[in-house]
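Single chain ahead, by itself, as structure tokens, in the form predicted on its own.
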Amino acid sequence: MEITTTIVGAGVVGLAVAAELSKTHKGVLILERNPAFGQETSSRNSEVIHAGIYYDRDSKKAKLCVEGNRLLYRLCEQRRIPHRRCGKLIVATEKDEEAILATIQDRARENGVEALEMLSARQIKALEPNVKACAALFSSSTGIIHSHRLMRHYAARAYENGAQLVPHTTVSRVEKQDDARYRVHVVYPDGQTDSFASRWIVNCAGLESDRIAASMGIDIDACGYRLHYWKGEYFSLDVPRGFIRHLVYPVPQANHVGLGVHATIDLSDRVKLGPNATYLPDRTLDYTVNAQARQSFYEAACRYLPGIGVDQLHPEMTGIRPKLQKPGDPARDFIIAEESSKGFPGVINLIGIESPGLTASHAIARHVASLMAERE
């Protein structure tokens, strides 16, 4: 196969991009350092279909999340991907948080999110008897999805279109050539190396996307591309089935470092609490769950779930988010950039693709395809 387009990273976004580009491009190759697709951020999250509520107006996160929400529900219905439009409550547990809910509602409407309703304490109790709150914002377009089945769908579509996935392959660097192509240097698990040429490079490398960009010769500090790792732990909550029927979120943290310890359900109605947000300055891939964090999770969750006990919380899993902000920084938008202006025509960097990346995956793929079409 003559390689024309190389996608670095086979998470949900990389697979969505592969599925989209392979419709019209031959010679699409997907490189993944893990044994299989979707083994990092894409499989270590809350599996939520977000509505686009929190993000800055006109940001890529807002636009692509709102578009992605609609596209994803349509895709799930057409392709029978397991999902549920369960809805979400953003709860105020104290009176002074009610004004924050109103601000969130205004921002969401500016972003094009219409399916929002402000609820009273009585209405909350009718929807969720085990939730205690004085007010809540209800988003009926928020849901949950089987993320692996979604990734499997994207992978299957890419394979059908002739794309190939090569696992166990780490990209060491990308070198610009004189013939309008790029030489991709790779390393295999046994230490063997190889290289090949490609006209297009789409960097969907998630946690390593800034390193891939730097390997090309891009100054990631000058461009604001340097990533910061944030660890998010989850605890399962041992409660009867149906204890909650909707997702329940507190008002978000400042600068969107995280959305607070929220309660989510999966498609089998298991309840998880999390994630928290712990900065990892040394970028260690630490996927352990600190059992000592149970008390802090309990204290956060019992503000809106007062009937739970600390002994009902059990360590579940950990994910790591590739954020463009370190502690104290303001929230940052997705970077999705075709790099001709930096002297790298044919390179598209996707950096800082954290939440709502899963929800926006289909919309991101379309956006990447449009960037490529503009250069062809």
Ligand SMILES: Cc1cc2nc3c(=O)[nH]c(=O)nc-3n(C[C@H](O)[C@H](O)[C@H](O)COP(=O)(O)OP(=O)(O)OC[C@H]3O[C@@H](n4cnc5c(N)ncnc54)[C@H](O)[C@@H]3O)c2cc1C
Contents of the next structure:
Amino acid sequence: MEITTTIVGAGVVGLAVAAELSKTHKGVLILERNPAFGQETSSRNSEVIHAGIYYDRDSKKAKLCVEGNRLLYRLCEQRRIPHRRCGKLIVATEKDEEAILATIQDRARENGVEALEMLSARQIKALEPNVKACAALFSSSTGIIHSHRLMRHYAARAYENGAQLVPHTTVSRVEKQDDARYRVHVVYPDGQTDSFASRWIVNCAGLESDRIAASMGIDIDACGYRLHYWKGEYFSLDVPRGFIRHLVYPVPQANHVGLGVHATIDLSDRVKLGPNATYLPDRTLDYTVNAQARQSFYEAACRYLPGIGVDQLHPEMTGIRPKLQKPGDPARDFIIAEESSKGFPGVINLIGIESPGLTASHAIARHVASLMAERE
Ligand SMILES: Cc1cc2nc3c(=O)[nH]c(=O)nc-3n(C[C@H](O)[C@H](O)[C@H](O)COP(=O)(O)OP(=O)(O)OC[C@H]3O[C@@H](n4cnc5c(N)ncnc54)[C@H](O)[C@@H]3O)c2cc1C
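Having looked at the form predicted on its own, could you now put up the form predicted together with the ligand?
Now the full complex is given, and it begins with the chain already shown.
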């Protein structure tokens, strides 16, 4: 196969991009360092189909989340990917949080999220008897998805279209050649190395995407591409089936790096609490759950789930957010850039694809295809 397009990384975004590009491009190759696709952030998240509520107006996060939400539900229905449009409550537990709910509603409407309703304490009780709140914003277009089945779908479409996924293959660097092509250097688990040429490079390497960009010769500090890792831990909540039927989120704190410890359900109705947000200054892939955090999770969740006990919380799992934001910084948008202006035509860097990257995956893939079409 003559390689025209190399996608670095087979997470949900790399796979979605492969499924989309392989419709029109021959010679699409996806390189993945792990033994199989989707073993990093794409399988370590809340599996929520976000509505697009919180993001800055006109940001890529807002646009691609709102579009991605619509595309994902359509895809799930057409291709029978397990999902549920369960809806989400953002709850105010103190009177002074009600004004914040109104601000969130305004922001969401600016982003094009219409399916929102303000609920009173009585309406909340009727909907969720175990939730205590004085008001809530109800988002009916928020849902949950089986993320592995989604990735399997993208991988199967890519494969049917002739793309090849090569696991156990780490991209060590990408080198610009003189002939408007790139030399991709790879290393295998036994230490053997290889290289090949490719016209297009789509960098979907998640937690390593800034390092891949740096290997090309891009100054990631000058461009604002350097990533910072933020660990997010989850605890499962041992409660009877049906304890909650919607996702329940607190009002987000100003400048917080996450959305606050929330309660999510999965497709088998298990409840988990999380994620919290801990900065990892040395960028280690630390996937342990600190059992000592149980008390702080309990204190965060019992504000809106007063009936739970600390003994019902059990360490569950961890994901690591690839953020462009370091401690003290404001939130940053996704970077999805064709790099001609930096002297790298044919390179598309996707950096800082944190939440809502799963929701936005299909929309991101279309966006990448349109950036490539503009250059062709
Ligand atoms: C705690 C947490 C909760 C989240 N919750 C949600 C949610 O509910 N809803 C939502 O929409 N989003 C959520 N997200 C965000 C979402 O999970 C990510 O945006 C999405 O999974 C990113 O996918 P990706 O393909 O870019 O990255 P990844 O899944 O990290 O994939 C990148 C791939 O690149 C590979 N790779 C890296 N370097 C190399 C290399 N040098 N050579 C070859 N391969 C390489 C990796 O092995 C990996 O498989 C959450 C994220 C976290 C951390």
